[in-house]
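Given as structure tokens, the chain that follows is alone and in the form predicted alone.
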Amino acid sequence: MLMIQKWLNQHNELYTSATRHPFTLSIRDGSVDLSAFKRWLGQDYIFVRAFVPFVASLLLKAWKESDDDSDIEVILGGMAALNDEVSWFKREASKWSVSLSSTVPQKTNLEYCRFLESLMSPEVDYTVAVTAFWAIEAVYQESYAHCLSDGSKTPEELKETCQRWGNDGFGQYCHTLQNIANRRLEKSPEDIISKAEATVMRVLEYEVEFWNMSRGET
């Protein structure tokens, strides 16, 4: 069995949580409260500013350290879609009327924050830095996707939203990230294997938490 699916199976608990938590839920039933997803969008804005550097990192770590020349390809696409998506909360923000210039980090977000900034450091391996990437990728692309599967009464004016992450294109990137980080993690002595798999439990936990921010929770 491959590491990542391993985790998975150990950690299902804490992944399900992450993945299927009553915030995107309530997007998939009909039933968000409009001020939740509008602190969402706000704080997810500021999220996905510190994002860009975290990537823009991982890109040196993969020209550095990568086995493979084609993950900095992966990486560089991701880039790319990062600068469409500021660009779209953007947009969102004035749709929503959501101020973003003063939006004010909330403490969870400024926490996930600076732990991205603790991953853009040199020493921390790529192949941590990678798994981390493809976990908070994957939290998005499945809790989204499970918006606009079979049965769900997202409101029209969330499509949109859930599209963005939910869609088969944006999957198919996922499953390339967890190759990827799979790849690594095969040949990877065992300090980094823990390394990897302590970093995804702590991004799994954070997002856990932006949720429940996002819901108005402490």
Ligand SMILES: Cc1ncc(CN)c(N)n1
The other form holds:
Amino acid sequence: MLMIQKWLNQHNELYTSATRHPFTLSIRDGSVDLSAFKRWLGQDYIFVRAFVPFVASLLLKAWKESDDDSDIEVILGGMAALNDEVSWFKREASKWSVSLSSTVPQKTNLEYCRFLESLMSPEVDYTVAVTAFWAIEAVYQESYAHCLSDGSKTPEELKETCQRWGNDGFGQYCHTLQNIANRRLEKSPEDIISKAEATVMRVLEYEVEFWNMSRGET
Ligand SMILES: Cc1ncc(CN)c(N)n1
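Having seen the form predicted alone, I'd like the form predicted together with this ligand now, please.
Let us now look at the entire complex, which starts with that chain.
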């Protein structure tokens, strides 16, 4: 069995907490509190801005360490999508009257951004960083795709948000990232595999805390 599938089986409860969180489930069933959505929007804009340098550092690691040239193109595609994402956040914030310039980062967000920064260090192995990248993107993909799947009652005005991460193209991209991570993990020594696993667990915990923050719980 491939490494990531093995971890997802072993840590299924944590993965489900991140990808079936009460906040995204409330979007899916239409009961979402719009002030929670606006809080998420403002905080996620701050997160995405910190995510850009993380992806830049990953690009550098791929260039130096990857055994497959196509990794760079996949990560560069992710970077282009982030460029779009930043513009989308600005438009969406104005639609919902959320002032991005006066949004103050919450403690959870600051801690998650600091964690991202720790992964930017040249000491962190490419395999560990690309596996973390897959986990960060996959949580949003799974969470928002679920808001669009059969039986969902997602409010019309939130469908575009769900489409952004829940669309099939983003799903395919996450699958490609998972393949890259699995390929690297297969060739890695035990200590790198353990570090990557611990990093994925930490990402999942931060993602749960991030959704909690949207609900005003932290
Ligand atoms: C907290 C968080 N995690 C993941 C993503 C997806 N790029 C995001 N926008 N925000």
